[in-house]
Amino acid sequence: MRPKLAVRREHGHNAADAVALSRRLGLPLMDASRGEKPELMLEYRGGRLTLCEYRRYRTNPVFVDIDVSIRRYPSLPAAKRGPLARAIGRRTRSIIDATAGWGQDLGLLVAMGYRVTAVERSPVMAVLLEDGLSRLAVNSDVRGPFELPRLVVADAVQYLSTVRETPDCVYLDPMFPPKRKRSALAKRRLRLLREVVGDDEDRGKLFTSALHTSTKRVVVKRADEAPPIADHPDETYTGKLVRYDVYLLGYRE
C-alpha cells in the first residue's frame, strides 16, 4: 500500500532539510528516482516547503503564505476595517488563533497589529505554518512595524485549559465546506487541509474551552448560510462569503 503522506526529497539542493524533516514527523522519505507515489507530498520547492498531490504534482503546490497576504498592505500596522476587525473589537489586544490551519486569517490578524498566537493540532500543518512564519520573519519587503505570532503545535483543547496569559479574544474557524463561489486554490486549501487533519469534531468542546479561557469576547467564523456554533451569539458581522459571530463574556465595547 502506497503511503498517504510521504517527504519528497530531490537531490541536491534541501536534500539534507527533507531527511531531517521526515525524521521529525516520522514520515517516509520519497525519493524522486525511485517510482514512489504517495497521495500527498511535503517537499521543499522554490525556497518554501509545500504540499502537493502525486496525481498533480506539477499543478501549483499551496503552502503557507503569510508573508505574501502581509506584503498586500502599504503600511503596517493595518487599519481595523472590515468585518473581521469588528469582530475582534477595538479594545482587543491580545488572541489566540486555536484553529491556524493555513494561517490566511492569522496573517490579517497580524497584519493589523494584534498579539497573536497560533495553535496547531496537526504536526504536518504545523511544519508549514513555521516554515510560513521563517519566511515572514526574514522578508524586507513588509513596511512597517509587526509582532511575529507564536505558534504552538499543541491540541487547542488541551492547551486553553492550561494557557496562563489569557487573551482578550479566542479566535476560531472550524472547517466548512467551501462555497462554489470560492476560488480554486481557495477549495483545494481546505480539501487538503482536511485529508491531512481530518474533520473538526470536537468544535463544540473547543467552543467550551475558549469560553473558559477567553477574557473578553470568542469569535467564530462561519460560512454565511450556516448555523451558529452555539445560540444566540451577541454579535455578528458578515463579509461577503463567511460572516463572524461574536460571544461577549460579560463585557461591552
Ligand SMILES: C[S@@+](CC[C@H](N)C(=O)[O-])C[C@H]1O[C@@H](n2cnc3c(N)ncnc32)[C@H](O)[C@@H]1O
Second form
Amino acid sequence: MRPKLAVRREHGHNAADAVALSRRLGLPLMDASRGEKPELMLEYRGGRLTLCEYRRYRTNPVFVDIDVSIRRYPSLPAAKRGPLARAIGRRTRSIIDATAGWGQDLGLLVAMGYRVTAVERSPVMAVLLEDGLSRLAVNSDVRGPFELPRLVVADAVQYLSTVRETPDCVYLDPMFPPKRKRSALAKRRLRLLREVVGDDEDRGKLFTSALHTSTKRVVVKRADEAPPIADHPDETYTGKLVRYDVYLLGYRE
Ligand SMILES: C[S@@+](CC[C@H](N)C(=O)[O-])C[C@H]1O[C@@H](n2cnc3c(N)ncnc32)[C@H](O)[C@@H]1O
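Can I get the form predicted in complex with the ligand as well, since the one above is the form predicted on its own?
Then the entire complex follows, led off by the chain already shown.
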C-alpha cells in the first residue's frame, strides 16, 4: 500500500540523518533509487529538512523559514507596528505561541523582541520546527538582540496546565478553512499542514486552557470572515486576510 508519509533517503545526501529521522518518527524510509511513491515526503534537501508532495517533487519544497535577518528587518528588534503587535499589546514581554505550525508567526514575534515559547503537538511539524530553529541559531546573517525561542513538543492543552512561568500572553492560531487570495506558497504551506495535522477540533479546550494560564491576554488569529472562537473579544485588530481577537484578563493597557 502507498504510504501517506515517508522519509526519503538519497544515497550520499544526509542518508544517516534520514535513517535517524524515520526511526524517530516511526515512518517508513523510502529509497529514491527504488522509485517508491509516498503521498508526502520528508527529505533533507539543500541543508534543510523539507516536506513536499510526491507529485510536486520538482517544485520548491516547503520548510520552516524563520527569517530574523538584518536583510529582512532594517533594525532589530523589529518595530512593533501592525495588527499583530497591537493585538499582543505594549506591555507584553513573554508569549506562549501554543500552535507553532510552520513558525511564521513565531518568526515575527521573535523579530519584534518578545520572549517566546513555541508549542507544537504534531511530531512531524515539530521536527520541521526544530530544523528551522537550529538553522536560525547558526545563521550568521542574523544579528540580535533577540532571544531564540524554546520549542516544546506537547499538546498545549496539557502543557499550559502545568507551565511554571506563566506568560503575559498566549497566542493561538488553530487550523481554519483555507482562504481565497492567499499567495501560492501560503496555500501550499496550509495544504501540506492540513494533510499532516488535520483540523484542530479541540480548539475550544485550548482556548479555555489559554484563559487559565495567561496573565494578561489571549490573542486568537482568525480568518477575517470567520466567527470568533468565543463571543465578545475585548479588542479586534484586522490585517489583510486575518483578524486578531484579543481576550483581556482583568487588565487593560
Ligand atoms: C494553523 S497552524 C499554525 C500556523 C502558525 N501560526 C504559523 O504561523 O506557521 C496550527 C498548528 O497548531 C498545532 N496545534 C493545534 N492544536 C494544538 C495543541 N493543542 N497543542 C499543540 N499544537 C497544536 C497544529 O498541529 C498545527 O501545526
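Here the rigid core means the biggest group of C-alpha atoms that line up within 1.5 Å when the two forms are laid on top of each other. Computed from a predicted model, the values in this text were never measured in an experiment. Numbering follows the first chain given and starts at 1.
Residue 223 shows a C-alpha shift below 2 Å between the two forms [criterion: core-superposed Cα displacement of 2 Å].
With the core superposed, residue 70 shows a C-alpha displacement of at least 2 Å between the two forms.
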